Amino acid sequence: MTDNERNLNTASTSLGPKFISLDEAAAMTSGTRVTFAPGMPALFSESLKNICFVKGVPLIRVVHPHMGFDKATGKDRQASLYELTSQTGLPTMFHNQERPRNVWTEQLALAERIGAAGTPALVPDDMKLRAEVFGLCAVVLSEDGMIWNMRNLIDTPLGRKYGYSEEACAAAPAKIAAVSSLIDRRLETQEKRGSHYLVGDALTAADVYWATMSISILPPPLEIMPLTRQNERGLKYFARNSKIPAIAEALSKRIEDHQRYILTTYCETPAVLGGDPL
């Protein structure tokens, strides 16, 4: 049996939602597809889940193939996925017989277009508006943003793959703590004018992914974010980030507050993560 093919049993067979193969996927010509690492919060996995849970948008869950080189084959795991997609990042979304979908913001555009009637517009009409939450977004979610940055704290494959170096890691923490801060700023003045929406006065997409991706610096309570055996790990780096200095000074009780709000007001509560609950 090989690597894959044994993550997929564990994922079929453990408590939860079900997990269909890449291969699987790729076959299928109906339905929206997205990949998961099960039993982790893979944050932009994660993201696109609790988008797609606000636009009332059913998802197939699939296995996303790991890093690495298969110990049965010695093949790289994330071949197939290449080949598909011409890129390996978690996650690939796929639709109908559309094409693969790997870019955030290219995932948003295609939830608001197949959501469902009288789901919340989480990209505004108003070009005002909706140039507050691309840039709100970017800064999380982008090249240099704080997810970004966040990966770079540690050596690992993942912060090797996007350009970890000591530099990057000592430089990590404040680029981190500017992110953080300009959120508390935000919501402080939204506050001010009685929206507890980073944008307007309605939910958007920044919300969503800002209250999502502050997971890896604010971990929630175990009835908002589940412990498994996948993520057990994963959760704790993140407690660890939320003590970093410049991080924790960054961090406020709106910042908190607003990450709560939207993650038990508008997403999946508690978490369906699949994997092996503890």
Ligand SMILES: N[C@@H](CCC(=O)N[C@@H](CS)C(=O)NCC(=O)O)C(=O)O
Second form
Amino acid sequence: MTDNERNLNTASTSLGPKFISLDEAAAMTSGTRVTFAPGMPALFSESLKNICFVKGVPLIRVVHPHMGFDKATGKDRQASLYELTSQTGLPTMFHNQERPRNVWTEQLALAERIGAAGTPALVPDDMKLRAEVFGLCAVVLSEDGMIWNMRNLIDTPLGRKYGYSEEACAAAPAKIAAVSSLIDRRLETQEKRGSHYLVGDALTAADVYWATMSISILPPPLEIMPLTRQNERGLKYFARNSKIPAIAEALSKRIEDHQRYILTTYCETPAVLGGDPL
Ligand SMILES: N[C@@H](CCC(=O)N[C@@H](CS)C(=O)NCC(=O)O)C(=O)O
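Switching from the form predicted alone: structure of the form predicted in complex with the named molecule?
The next block holds the full complex; its first chain is the one shown before.
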């Protein structure tokens, strides 16, 4: 059995959502298929899952192949992913027979387009509000943003892909704190206007992305993010991040309340993760 088949078996025999293989997903000609690391707190996938949940887009879950080489065959485990999408990042998204989407801006645009009637507009029509939404999302999701710097807090193969160095590691807490403070100030201003949301008077992509991504510096209770064998270490790491002095100082009750409000009101909670629940 190859590592990929083993991953797929583990995922599909555990209680919880069904996962199909990348090959199966690529062969399908209809449906919205998104790659996940079953049971893991892989926050780009979690965010896209939450975006699609808000938009009423049913997802077919696909096992994202792990980095590294298959022990049995010696083959790069991500070779077919690369062949299909010219990249290896998690998540990749297929919809019907359209080209795969691998970047959050394109995934969001697709979800917005195929979303069910009557669901919230996550990208506002008003261009001023739209600029605010994309600005906030970018400081969280894009290069040198919050998640980028979170990955640089420790030396891992994933961090190395994103330019881990001792200098990058030392600079990361202040950069993460700067994003968190920006969000806190905005929530404060919005509160004074009587809005529960980051932009304008309604839910946008900025709320869903920030509430999900901020799990990496402020893990929510288990009723929101349950424990699995696969995410136990990751959630401990997230909890440690929340105690790094610069980050701890920038977190606030306001940020916590907003995160919990968005996740419990608009997203599926407890999060459905697959893997092996503990
Ligand atoms: N491409 C995504 C980012 C997704 C991403 O950074 N995924 C990371 C995990 S957090 C990953 O899988 N990186 C490994 C790789 O790119 O090979 C985007 O810009 O929206």
